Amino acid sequence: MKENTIRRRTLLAGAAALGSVALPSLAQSKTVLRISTPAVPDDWHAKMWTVFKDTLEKSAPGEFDVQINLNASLFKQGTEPAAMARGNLELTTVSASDIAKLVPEFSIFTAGYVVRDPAQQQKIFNGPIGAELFKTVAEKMDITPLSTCYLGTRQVNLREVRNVKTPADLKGVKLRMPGSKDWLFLGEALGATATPLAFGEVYLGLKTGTIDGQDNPLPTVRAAKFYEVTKQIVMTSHLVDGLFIAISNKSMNALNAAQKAKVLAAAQAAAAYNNENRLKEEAQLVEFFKKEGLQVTVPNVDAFHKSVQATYMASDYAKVWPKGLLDRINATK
């Protein structure tokens, strides 16, 4: 009798132990999606990931474990595509210049006056041009772009007021640009003397006169308080900038068809949230800068457009652009 009791207790203890092991394994059956972004919490590019997470939880409850890592806390900015290709990261946003390092034809979207406005940007990437280029990105980078986020339209922000109508009027202006050759080429194409400077040094550079100006979308001008040390914004609208929500091919291929559709829909919802709010913010900022005492002027944008595109077409950049791609982009309405 005692032996039977001991055996029964042993079996019950074993069952309990098995049960305790089974619970974590159930939790682990969720598909983990780690997100790495350099965006700070207040940025629309950070907030949109919560929209992604909430949308996915609503459409596929309990199927995914979405982990959002802001402030480049998981991977340094620029290292994410390599981490995704190695299978160490599932999702991030990549820039056109990041993509262009491995897909040279994508450099067309780092050139000035290629994309006209945010609406055209969406039509380009949601249409046949985007489908073709994204297929190439997936093949060459082992990542799949899912949606296109509007980053902002870049404008020229000057320390002192100048009468700027054409690129010739920016001659001699030390215009801070990010340090890569793509960005510096754009600064020169605008007619200025492109000057590389780390973003964290721009405010002091404008204050002391080390640089005469900088270029960024209007929300960045406000966030970084550049309006405190500048007197003019020239609405050149020279680059409609974007970021692409992308997933590693390894992660995408591990999903079933229904899950793929839900992840894609969540990425599109996140991008739509970002785009709507960023456009709304940009629309309000001209009045904000005027109230802060800045002159907001509009140059001859057509003159800038023609001059900048001619500079690019005569450069090595245009040599890697597929024949007819610029014409197809220009024809996208």
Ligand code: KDO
Second form
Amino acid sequence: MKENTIRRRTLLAGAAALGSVALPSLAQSKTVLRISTPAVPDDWHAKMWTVFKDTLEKSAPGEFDVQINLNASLFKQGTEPAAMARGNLELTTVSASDIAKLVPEFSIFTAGYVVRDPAQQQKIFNGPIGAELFKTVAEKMDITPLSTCYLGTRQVNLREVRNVKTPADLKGVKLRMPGSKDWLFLGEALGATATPLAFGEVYLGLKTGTIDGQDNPLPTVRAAKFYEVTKQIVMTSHLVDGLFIAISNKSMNALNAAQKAKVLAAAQAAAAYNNENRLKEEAQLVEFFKKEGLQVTVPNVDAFHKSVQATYMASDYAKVWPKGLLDRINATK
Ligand code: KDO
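What would the structure be for the form predicted together with this ligand, rather than the form predicted alone?
Shown next: the complete complex, the earlier chain at its head.
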């Protein structure tokens, strides 16, 4: 064999060997997208992340490594935006309350009886109000909201049956709320004694009686099995709640234009999946809870509405709401 043939063969063998080690390093160059949420696996805003992952895998095969962490297993509820700012997390769902900590005007969406229904919610956040507020969110929180998920309409869920018609009837009830001041204010506005507790501790709190009740939308009462440890749902419908799929600006800016569009489309597909399924399920759950032996009662919603609204309007919250924002929300049809 001629010397240059030998050298060629050696080179080829070397290249083949390099090729075989090059594969795993290629796999490592995938863009990692870590997701953290307190959602339980059976809730729609947990399942929607699989839709996000699958959509992205189809539109950008092999480009992303989407890692879904449910049950607050990666970051505690409410600490996700800080983790994103530190570069330890790429995506999550932020609540209005999470946002209001840094963008005070956003607290308008933590207030009871402001958003009328899920359709209006989508119009608000997919229209000019959403565009303006999300711009401020991106600037102040260094995250980009990508789509709006309907979490459901929050109802009061009690351990023991109680005759609840007006906020006065919730006096003394230890109502668990998520642990931030905006949530606690809402609980107090409902007439209860608001008690902070992380979502993951609510089931046990209801079971053992350290709390008398909690508020969440019906699909979450089902998915987190709160109905197993409570006896009543009071249909106060006090908050048409939303969550925003958001990505850290650092990770968004690291993507090329095509990838940005694909991540946005995947987040929109995930929210659409959540919204469709949650709405469908929410409409059927009263019957389910009744079959499970719970009392589902309808209070004087008008009395709750008036009292909660008056409490907010007289509070410091209303002072930071930009002039005219409430009117613009009300005018969104
Ligand atoms: C809750 O803790 O009650 C809450 O519904 C608040 C929401 O903002 C959101 O964090 C949600 O929990 C979790 O995603 C769990 O469903």
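If you superpose the two forms and keep the largest set of C-alpha atoms that fall within 1.5 Å, you have the rigid core. Residue numbers count along the first chain shown, from 1. The structure presented is a predicted model; accordingly, all values stated were derived computationally and were not measured.
Ala283 is not among the residues whose C-alpha shifts by 2 Å or more between these two forms once the rigid core is aligned; its shift stays under 2 Å.
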